[in-house]
Structures are given as structure tokens and as C-alpha cells.
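Presented below, as C-alpha cells, is a lone chain in the form predicted on its own.
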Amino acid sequence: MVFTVGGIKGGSGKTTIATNLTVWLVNQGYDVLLVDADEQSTSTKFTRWRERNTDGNSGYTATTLLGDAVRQQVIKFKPKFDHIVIDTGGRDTSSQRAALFVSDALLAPFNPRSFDLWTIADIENLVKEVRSLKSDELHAFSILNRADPKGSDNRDSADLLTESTLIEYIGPAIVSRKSFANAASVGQGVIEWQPYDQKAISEINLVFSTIMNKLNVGINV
């Protein structure tokens, strides 16, 4: 599968989702390619920290691609890897569009805030446009990310995301926790960070395993 983690607003935690998905897939025993298609290069920095702390053994292959090179190179890479994860920027860029045209699934994270949720209509239009031009299917999933530990905003936001007929909401919400930042600071996924944050791990496992099941991809969780 080729997964694009995207959206049109920055700050929703796309790199957190992309890097944690990559580590999660590696933990499943898959050979994974992580493509950094964001000009901010945060996934690349994550991989550098990971290699520094693992003597160069990140467990996955990483590369940087921008613009139409994303489409061209991912087509070439696809037969060589079990899964490819593409981290795109928080804007409707040529890199993101190129990624979507060669992807099986879009994962769109949203924060439980009105400004983030208002963009769902724009992402729906982007999905509709790409689907009209692609010969194969593009699945689209929304994730509530950096959610509040308490309060009604998560439920209200999840209800709003569920209303979309083009982008399927996948729960539970992934709560904003220090363990994600702590893990990222040394190039780790939250499933690797010690001491283990069982709540964060449970949320990640449920979200990713649900997506994989909907795509009919085997998992070990």
C-alpha cells in the first residue's frame, strides 16, 4: 500500500502520524519506505535522529522527493517495498497532489478546533478531483489528532468528521501526549518509547489496525 498523510492546514500533526505509521508498519515486519515530500523536511530530521540513536539501523528506508518527482519515483519504488508512507506538507501543494495520484489511501489528521475542521470541505474537493482522474481507487480516512485529554470537543469534532461521505472517520481520537514529543525527539515511534505510554500505544494500534483492516491488509496486532 501507498499511504499519503496529508491535508491543507499546517499544525495538524501529519509528520507525527506519518512517522508513527512507518514505525508501526516496521514493527509488523514490513519493509517500508518513508518519503518526505514536505519542504520543512521534518520526517527527514526524524530519520536522522533515529539513525543517530540506532547506529544507522533505522529499520526502514527513507528518501526526500518534491513535486512531480513524488509520482515518478514512487511508481518505481512501489514494487520494491511492502508499504510506502508519504509525508506531505500542510498545503495543497504539487507534491501532495503527485502523492495522491499514486496512493492507495489518504490519511488526513485534524485537530479538534474549528479552523482545522473547516478545511474538511476543501479536502473533500481534493479527494473528489483526484478520484475523478485516477484509474484505481483512493481511500480517504480522517483522524482526530492532538486531541484534548478531557472535554466535549473531541466528541463534537468526531461527530463532525463522521458526517463526511467522502472521507471516513477512524477513531479513537489520538490524544496530545508528551510521549509523542519525547519519542520523536530521539527518532522513535510512541510504541517504542520507554516508559511505555499504554494509552498512546492503544490509540495508535486501534487507529492503524482499523485502517489496515478496511484496506484488507494483514496485521499482527
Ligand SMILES: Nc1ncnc2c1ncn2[C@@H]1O[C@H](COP(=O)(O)OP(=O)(O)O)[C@@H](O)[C@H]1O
Second form
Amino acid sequence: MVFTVGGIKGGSGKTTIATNLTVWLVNQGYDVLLVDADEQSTSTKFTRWRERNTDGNSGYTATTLLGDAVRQQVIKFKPKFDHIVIDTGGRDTSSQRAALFVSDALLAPFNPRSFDLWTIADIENLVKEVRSLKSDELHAFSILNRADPKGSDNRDSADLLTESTLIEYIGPAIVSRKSFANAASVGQGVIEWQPYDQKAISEINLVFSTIMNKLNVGINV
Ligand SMILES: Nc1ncnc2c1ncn2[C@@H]1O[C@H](COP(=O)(O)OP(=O)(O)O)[C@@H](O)[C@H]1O
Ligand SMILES: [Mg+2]
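Starting from the form predicted on its own above, please write out the structure of the form predicted together with this ligand.
Once more the chain from above appears, this time first in line as the rest of the complex follows.
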């Protein structure tokens, strides 16, 4: 599968989701390529930390691609890996569009704040456009990230995302937790960071396993 983690807004957690998804798929035994398609190269920095802290045994392959090269190169890489995860930037829609053309699924994280949620219409338009030009299917999923610890506060945001007929909302909300930032600072996914943050791990496991089930990707959680 080729996954694009995208969206229009910066800071919604695209890199956090992309790097955690990569580590999660590696933990499932898959051979994964992480593509950094963001000029800010945050996931490349993540990989650099990871390589340093694991003596080069990060467990996956990473590369940087921008613009139309995303499409051209991902087509070539596709048969060589089980899964490809593309981390995109918030503003550069040309890289994101190129990524979506060669993707099986879009994962779009949203923060439960109105400014963020308003961008869903723009993402719907992007999905609609790519679907109309693409012969194979493009699944699209929305996720709530950096959510409030109290579940009731996230319900309105989740309801709003659920209303989309083009992008399917996948719960539970991923709550804002220090373990995500702590793990990322040493190049780890939250499933690896110790002491284990069981709540964060459980949310990530539920969200990713639900998406994999919908895509018929074999997993063992
Ligand atoms: N669930 C979360 N809990 C706590 N911090 C988070 C969470 N998700 C993201 N962050 C933090 O928010 C910031 C922006 O996240 P990032 O993944 O870089 O967003 P984007 O790639 O969309 O710009 C980072 O500092 C990251 O560590
Ligand atoms: Mg990013």
C-alpha cells in the first residue's frame, strides 16, 4: 500500500502520524519506505535521530522527494517495498497532489480546533480532483490528533469530520500527549518510547489497525 499523510494545515500532526505509521508497520514485520515530501524535512530529521540511536538499524528505508518526482519515483519504488508512507507538507499542494496520484490511501490528521477543521472542504476538493483523474481507488481517512484529554470535548470535532461523505473519520481521537514529542525527539514511535504510554499506544493501535482492516492489510495486534 502507498499511504499519503496529508492535509492543508501545518502542525496538525502529519509528520507525527507518518513516522508513527512507518514504525508501526515495521513493527508489524513489513518492509517500509518513508518518503519525505515536505521541504521542511521533519521526517528526515526523525530518521537521522533514529539512525544515530540505533547504530544505523532504523528498520526502514527513507528518502526525500519533491514535486512530480514523488509520483515518478514512488511508481518505481512500489514493487520493492511492502508499504510506502509519504509525509507531505501543509502548503505545497503540488507534491501532495503528485503523492495522491500514486497513493492507495490518504490519512488526514486534524486538530480539534475550528481553523483546522475548516480545511476539510479543501481536502475534499483535492480528493475529488485526484479521484476523477485516477484509475485505481484512493481511500481517504480523517483522524483527530492532539485532541483534548476529555473525550466530550472532541465529540463535536469528530461529529463534524464524520459528516464528510468523501473522507471517512477513523476514531478514537489521538489525544495530545507528551510521549509523542518525547519519542519523536529520539527518533522513536510512541509504541517504542519507554516508559510505555499505554493510552497513546492503544489509540495508535486502534486507529492504524482500523485503517489496515479497511484496506485488507494483514496485521497482528
Ligand atoms: N498527539 C500529539 N500529542 C502531543 N504532541 C503532538 C501530537 N501530535 C503532534 N504533536 C506535536 O505537534 C507538533 C506538530 O506536529 P507535526 O507532526 O510536526 O505536524 P505537521 O507535520 O502536520 O506540521 C510537533 O511538535 C509534534 O511533536
Ligand atoms: Mg510535517
